[in-house]
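Only one chain is included here, represented as structure tokens and corresponding to the form predicted alone.
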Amino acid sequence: MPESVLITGGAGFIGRHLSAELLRRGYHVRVLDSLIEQVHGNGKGGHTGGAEALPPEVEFQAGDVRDGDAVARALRGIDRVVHLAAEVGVGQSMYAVERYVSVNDCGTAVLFQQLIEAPVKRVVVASSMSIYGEGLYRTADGGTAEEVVRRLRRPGEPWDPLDAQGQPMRPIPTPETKRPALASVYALTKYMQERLTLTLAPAYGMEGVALRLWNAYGPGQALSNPYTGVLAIFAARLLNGQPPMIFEDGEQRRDFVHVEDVAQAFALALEHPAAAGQVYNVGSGEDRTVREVAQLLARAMGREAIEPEVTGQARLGDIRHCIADIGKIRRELGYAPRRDFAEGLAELAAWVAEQQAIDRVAEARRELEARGLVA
């Protein structure tokens, strides 16, 4: 028999594509979703969709990764888990504290309590790059800088953090070994399920394995979603004949990888002997400005001619630049990023050219101004 995979929120844009990579590879797949409206939709254009999204071979159960008996039900039979689960966005983590702590945390501990009954072979968690705060520096002098915390800029003073002798810093590739710098509650509650796994895991008999995700893009991300990938974000911006938003000053670096290395990386965080314990960055290992891949984007719509919109404003929580490091899943586990960038933001193009998106991004803008985590 084949073995069974229970994939926790994967109805969403990361699972759908897992769950069709692990059909490839022979498993059974059962997912759990609770299916809420800010991701899914309600009946609307430019959401991810419900179950039946879902490719036909895999058995969905509705239900909340809070709700014991839930969980309980969909971990029946069930060999590995991938725990999907969570409120995803850092500035919305910032003022609906609750509701990220008790889906993202109290979601991971309700898990576990379950799995304590009914354990499995191994649970790989969904963690983020957020965890890390700022990412690794180059000091002018040739040292290194891990410790790197933002203060509140004053006008005329730049954007990129300073040595301690006022010299501009080059941020570097951010290995698993810096320490975590958690910014936002988004990137404590995403810590707080890396420990809960790699601590409680083991405990029971079981491997855990954590995955920190970078950006990840692709077809099929939440459009209407103000707060999902800054990809999808802007794509649902051009669509409408809108400017992209940026804030900063559009320089901010970050690494942007294809939902189906993503899900590549799943399966082998899953089968690997080598990933039990171990926590894994997930990018492409290519950087980009913000400002560049927003045009990017519009050239690929064919909405080159809107240029982005830069705020000059910083979002409280927000980093500068963080770059992946994928050295040790590459070395490890065998990890080969295969999507090349222009190709994946043509694929993107297409996909969105035949959907609908409302646009909630300048709301979401005045969510955040109107709680003063905007300066």
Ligand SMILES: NC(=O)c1ccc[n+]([C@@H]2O[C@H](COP(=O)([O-])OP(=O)(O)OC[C@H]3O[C@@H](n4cnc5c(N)ncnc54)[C@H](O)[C@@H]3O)[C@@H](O)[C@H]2O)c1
Second form
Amino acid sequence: MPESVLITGGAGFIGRHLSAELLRRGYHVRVLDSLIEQVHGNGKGGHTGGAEALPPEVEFQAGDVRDGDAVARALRGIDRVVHLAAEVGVGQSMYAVERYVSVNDCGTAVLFQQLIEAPVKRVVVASSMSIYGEGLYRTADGGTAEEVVRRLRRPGEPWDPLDAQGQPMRPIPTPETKRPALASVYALTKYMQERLTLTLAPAYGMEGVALRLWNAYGPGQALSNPYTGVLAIFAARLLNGQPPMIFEDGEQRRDFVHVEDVAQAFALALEHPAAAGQVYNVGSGEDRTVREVAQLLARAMGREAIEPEVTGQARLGDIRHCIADIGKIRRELGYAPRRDFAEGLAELAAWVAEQQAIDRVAEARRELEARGLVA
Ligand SMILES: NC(=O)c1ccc[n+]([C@@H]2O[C@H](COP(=O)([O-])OP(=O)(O)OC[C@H]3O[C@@H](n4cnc5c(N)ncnc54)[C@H](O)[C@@H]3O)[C@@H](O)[C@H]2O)c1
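Target state, the form predicted in complex with this ligand; input state, the form predicted alone:
In what comes next, the whole complex appears, and the chain from above leads the way.
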């Protein structure tokens, strides 16, 4: 009998790719997902569709992860769980506080309440790089700065954090050992999900694993959701002939990881004996500026004439730089990112060309501005 895996939130971007990967590895896959409108739309197009976009072999159950009965049903006969169901926008989390805490934290609590009754072998939770706050920095004199806190920037000041001598610091790869610095409601909720998993799983004879993901990209990301997925948001703008809107000066650095590599990391975290009780960073191991990826995407989509709009505004709760040290997952689980960035962008561009996207970026920015969450 093949083992059965439950993926909560499995109808979303990462869940669909992970479903395909787990089917390839011979698992039976069940998905529990409430198909929220911000991701899946209301049937009027411009979104990612619903359960019909999952591979046909996947068993789909509609339901909310906060509904104990739905979760109990979804757990019947299950051997392993991947917990992806979440609200995923950093900026939005700073005003939709109740919704984020409810889905992300109460959702995880309800899941574990049910797992106490019906334990599984292993639970893997999707955490995020956002829990680090600012990543690690190298100071001008060659030291390492771990506790960088972003302060409100006055006009004319540099965007990059400065060291105690007022010298600019350089971001360096951030390992799992860096202490969390929770700068947004989203980050808080992700850390809570991580801790619930790593605390409760072993207390009930299960194994817990947390993956801290950097920016996933690839075909299937919700193009009309203006709150998440920077490449999808840029793609939706370009598709509609609009410039990508870039916060700050566009020089902030991130790691963009192809969703198939993310799926590989989840499969390893689900199976590898060494993963029990661990947290792992998941990225590509390469860092880029947001401005650079906007320009490369425009070129891949044949829209290089559209220059990005650099707003010079920062979102509250956003971080300046955070880049991934993926040494631990490489060493311990044998993770190896396979997808080349240029090739991944070409694939994304080809997929986007077949889509419709409603551009809600200006609307989302107004939501933040109205609440004083950009400055
Ligand atoms: N995509 C990224 O770059 C990234 C980065 C860091 C962490 N993550 C984490 O990975 C996970 C998956 O992200 P994604 O990019 O696939 O997001 P997504 O928005 O595409 O998928 C999330 C899914 O969860 C479902 N969902 C939301 N609320 C639910 C609820 N109450 N009950 C049941 N289902 C619910 C949604 O309908 C959606 O299908 C999330 O936990 C996210 O925080 C993603």
